[in-house]
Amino acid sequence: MKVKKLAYALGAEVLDVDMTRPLAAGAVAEIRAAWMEHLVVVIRGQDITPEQHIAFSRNFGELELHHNKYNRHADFPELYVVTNKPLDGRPSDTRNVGRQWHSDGAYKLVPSLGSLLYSREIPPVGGDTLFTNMYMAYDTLSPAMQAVLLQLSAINDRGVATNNEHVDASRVAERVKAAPPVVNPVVRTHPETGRKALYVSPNVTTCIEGMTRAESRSLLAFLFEHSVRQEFIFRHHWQVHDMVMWDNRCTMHMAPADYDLTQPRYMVRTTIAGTPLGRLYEGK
């Protein structure tokens, strides 16, 4: 097995994997051992079932069911789909989703350790992914901006998401009654490499918790900037077949309408449950 890196900051491609076949578990190993060291994982060239999907996810952890049940796989509720295409007749509610950077989950009170996307249709040009390391915006922040953001956690609100302008809304009110506010710290520790990330989304952070939203308002402008530097992004430009890991807990990542809309684009997704973090927001 081989790793080959993509970008300066993030991504690399593990190549010689086949999915179509149980890893043994030392293929895991290697696999995990890329995706904690580069936070962005590819591998190209797997024409696979959604079956196979699914069990190569489950070496990683165990899958959510994601809880917008209305874009989850007919026959397999592990797989969530994100297309423009219309599902069951109706257009899918994930046709704009990921328009802003975002880690996955970070509005639950247990997170979305990693995700793992796999594209069968794609545009012909765009449809690209990018994504951001949130080590390296920790890591580049002055020594005296780290000490006060140690102290400091975050509302995040899945209901200011910004794709919800896109959702009836009766879902999104389900959706926010499934996944209220959250509080979660502004810099969170990998529970695996031990190192320090920065912890906030523009999709879905909303204050400081303590602060006026007035007072916030320039430190996460800041931080949300801060973040998205261009020294820090990898670009994934998607071919068909193509599976591409990554780890929410140290990244973001943002799906840009880079592309003719009227073009199909059809991926679907692996989410892996994390743990728990933060608390319910108990504010108005």
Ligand code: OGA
Given for the second form:
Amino acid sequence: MKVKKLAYALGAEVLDVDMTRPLAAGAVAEIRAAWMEHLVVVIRGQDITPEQHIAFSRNFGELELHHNKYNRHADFPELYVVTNKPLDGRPSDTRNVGRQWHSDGAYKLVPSLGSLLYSREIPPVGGDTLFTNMYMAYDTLSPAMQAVLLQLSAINDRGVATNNEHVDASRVAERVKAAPPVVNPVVRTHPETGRKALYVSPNVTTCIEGMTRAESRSLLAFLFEHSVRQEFIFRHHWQVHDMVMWDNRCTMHMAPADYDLTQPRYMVRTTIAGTPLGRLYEGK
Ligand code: OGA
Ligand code: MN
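What's the form predicted in complex with the named molecule like, now that we've got the form predicted alone?
Starting with the chain above, the whole complex follows.
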């Protein structure tokens, strides 16, 4: 297997993988090692069925069913559909997913470990996905700031995500009920690499616990800006049949609306379940 770096900060292409067949244990270990080292792994040219996508993903852990049942694939609940194509004659709830920087599932008690997004249809140009390295974001802070952040937790609330604007109010209420606000550490230690990563998500992180709104606003604004400095970023230009897997414990991603939204974009995602991190938010 060959591994080719795709950007300075993160992202690597793994070559010589065939997802139409079961992977040998050694191959799984090699991909996982590349994933932990490069944070985002791209595997191109995989003409696969939903069953093969699911089987490949299971090599990396238990799969989550997306909490939002409306966006699950009709026949394969392990697949979350991200598309701008109307579903059942109504605009897709996921047509603007990921417009803000985020880590998947940061608003849950058990945030998602990783996500594997596969492209079935992409627009002629654009429709890219950007990734940022949150180890680098942490490592490049001053020791004084690092010491402060290590003491802090933040409130993550699904109810404030901008994607809610494109979804019926009743469906948003259902989502928030299923995932009420949580308190998570601002810096997390990656369980596999032992490295520290900044862990705030502009789409859901509303406040630093225990701070006033004003204090919190300034600090979060700085952390959000710092997290997505150009030199921490890898930008993926999709081809049809790309599989892109990212580690939500040490990266964020976003999907700019950098394409003709009338052109179909159809992606399917599996999600690897993580381990418990924070606690429920008891405040108001
Ligand atoms: C996701 C997501 C981005 C994209 O699937 O978690 O944020 O490019 N998608 O579709
Ligand atoms: Mn996402």
